[in-house]
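First, one chain by itself: the form predicted alone, in structure tokens.
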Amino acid sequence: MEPVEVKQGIYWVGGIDWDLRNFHGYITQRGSTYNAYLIVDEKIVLVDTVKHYLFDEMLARIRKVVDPSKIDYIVANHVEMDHSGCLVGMAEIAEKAVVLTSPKGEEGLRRHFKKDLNFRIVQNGETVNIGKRDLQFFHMPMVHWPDSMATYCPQEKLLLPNDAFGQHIATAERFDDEVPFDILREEAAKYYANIVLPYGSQVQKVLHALSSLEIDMIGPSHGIIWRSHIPDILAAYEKWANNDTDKKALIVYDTMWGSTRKMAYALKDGLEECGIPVTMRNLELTHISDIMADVLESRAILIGSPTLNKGMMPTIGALLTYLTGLCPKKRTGMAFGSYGWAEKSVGEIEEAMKAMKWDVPIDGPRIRYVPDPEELEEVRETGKQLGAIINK
């Protein structure tokens, strides 16, 4: 694939990872891209690199535009190896290049590579002139690493924010008006839910800082480039950063002999009687990274497990560990489950919900062995009670 000119004299030269299906335990059914951007001015600038095994692909694209040894600056917006993986290789080719990065970026890159590269630290808000254009740098600590930084070109109204606004999707198209928006929003939501969600307050600060900038193109380091749906993705990030949710419920469960599943569907019926849309997820069939996209926009989260060996099912334990790390806020929770001779799972799930500071307004239903129709009716009524709370 050829380099893509995204603005006059500015090129996408990244790599497409068609085969990626697992990114740190996050299932990426659509693959991904690692985006790098080449700016040709009086000074030649490469913004970010790609994962190590796509180095030759990136380098071939750069060579179609300029001699890579002529690069003057390499901007390292982020230390993580999917973006800095080719930094040393590029520095060996572009021997005179200065590596522009944040203070934490220099610290992390030195620690990782054990190389004395030609670093220049840029401070928050600092501007570097490259000829007809300026590059301004904005530190974005904990979006989603302490070193994270965005690069902005005011003359082009171009923001290159590294991981912010990204999506894991491999596509030959480069722009948001070339791919159906519902797919892009779905992937952007999944990306935010699995990577950025714990850092909502930091995202809010960044959105505030960027609100004063004129932006007509956003080039993240994963996925497509935003040019037509910028208001939509900014509005989505504002919603997600605020932990604002829709008036709907998510029921996640695992089951051994079907009893907990019956309870899950009875709860669904009760919620739906109150007009609450419900998404059902069986953890045996759905990966937790996909479930996080449902968590992102659901106001009520119901989690069900039978008791196994004095505790919950391992799949539910893994889900709660993952949830606790991502720590979605402003949710209403309910636990439920079945048991045989001793009931433990529901209490453990409720404890995890309360540790995340979720509201748990109703004691979760617990049923011994197989629920009969009368017990399932009681569970359905519990669903209706929760529905009434959600509707307030």
Second form
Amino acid sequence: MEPVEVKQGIYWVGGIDWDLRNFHGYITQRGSTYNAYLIVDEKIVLVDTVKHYLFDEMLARIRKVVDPSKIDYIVANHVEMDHSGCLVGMAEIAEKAVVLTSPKGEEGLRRHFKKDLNFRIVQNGETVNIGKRDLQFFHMPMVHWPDSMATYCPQEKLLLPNDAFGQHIATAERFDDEVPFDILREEAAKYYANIVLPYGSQVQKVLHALSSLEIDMIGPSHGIIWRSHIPDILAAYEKWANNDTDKKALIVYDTMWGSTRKMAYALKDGLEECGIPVTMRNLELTHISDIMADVLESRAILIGSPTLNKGMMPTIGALLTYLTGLCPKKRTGMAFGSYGWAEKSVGEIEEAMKAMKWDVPIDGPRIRYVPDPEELEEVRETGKQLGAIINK
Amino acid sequence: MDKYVCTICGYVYDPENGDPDKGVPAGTPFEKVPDDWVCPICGAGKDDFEKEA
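Can I have the other form now, the form predicted together with the partner chain, not the form predicted alone?
Okay, now the whole complex, with that chain kicking things off.
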């Protein structure tokens, strides 16, 4: 349990959660980390803490550098308990420590911990001197909670933006040039899609504010620290925040007796004839948090459900609840599905797509019971029509 | 017409623009926005809005 010196006098003292597989419904196949940073100057500063069950691990790392009771400031960039979970415990050990947080941070921390900690509110842009270094605080409302804040050290060109630029991945390595970049981009994309996606316009504001800062290291609160791929991750955030997508399609479906599945594959064939790459996701086999990663960069999203009882299948209902909450924009949508006697599911899916302001240019195909070859041919043609629209 | 700020997330309701996506036409003063309207960014209710200083 060694700390890692990320810059002279600045240490990563977080915790590694190798066992984490489900983060409030977001499947984290690679685990995660909660990153806390210790800055040793005339004042000793701890930026964020870790999830409650990793308190001892964080403390052990801090003790290798300083006596934790000597900490002067604890920065709470974010109220959520994976970062604030050891705040009360730390405040008990570092009795004189002042907790620096945003106004919304104080409100939220009081609601969480019911404690009168030694709070000091920092305003947006405010600077606190800690000796040779300054810490400047930037409020980032809704990236991704109202309290979210970034801590910046101008002398070190170091940005600690909490959840922004994070990835759920547990690794022995701490830096972006020690892990294959494609893996990090994949996890950063999945993180953005499942956590940050609704707040694109707020992310744009943050990126604009950061563009005037000198930054050579970004230490998020989950995953690895960016130092060699900063332009890449900033460009990716710019793209995602703009809801810019690639010319490709995603088909998500569930099926009861295989008819909707046949339709899904016929649509795929039609789209592929137009040169559009298609990703197929069977909801019975793929988790919605993995599907969000596919949604993030796909221009066309096709969702298929048979009618079960008087509506769509509950798996599709759950997907749409999650999807409309995360609300990706600037997508082209199409619904499809089979039915037995009363047809209901396709219209329900189209309604959800329209609520997200998606373009739904084609009335989705509906087939009674089991499609025959001629009907599948028509569905394939519908896929081609959609492909032509995407290619425009 | 006054602008109103969401005290939760900082979104500014500008009556000149309204919120047409949610059925509030441009030119609607905040007082006339339906009571069940919510902040398009964070979902907070009208009660969480304050007049912009």
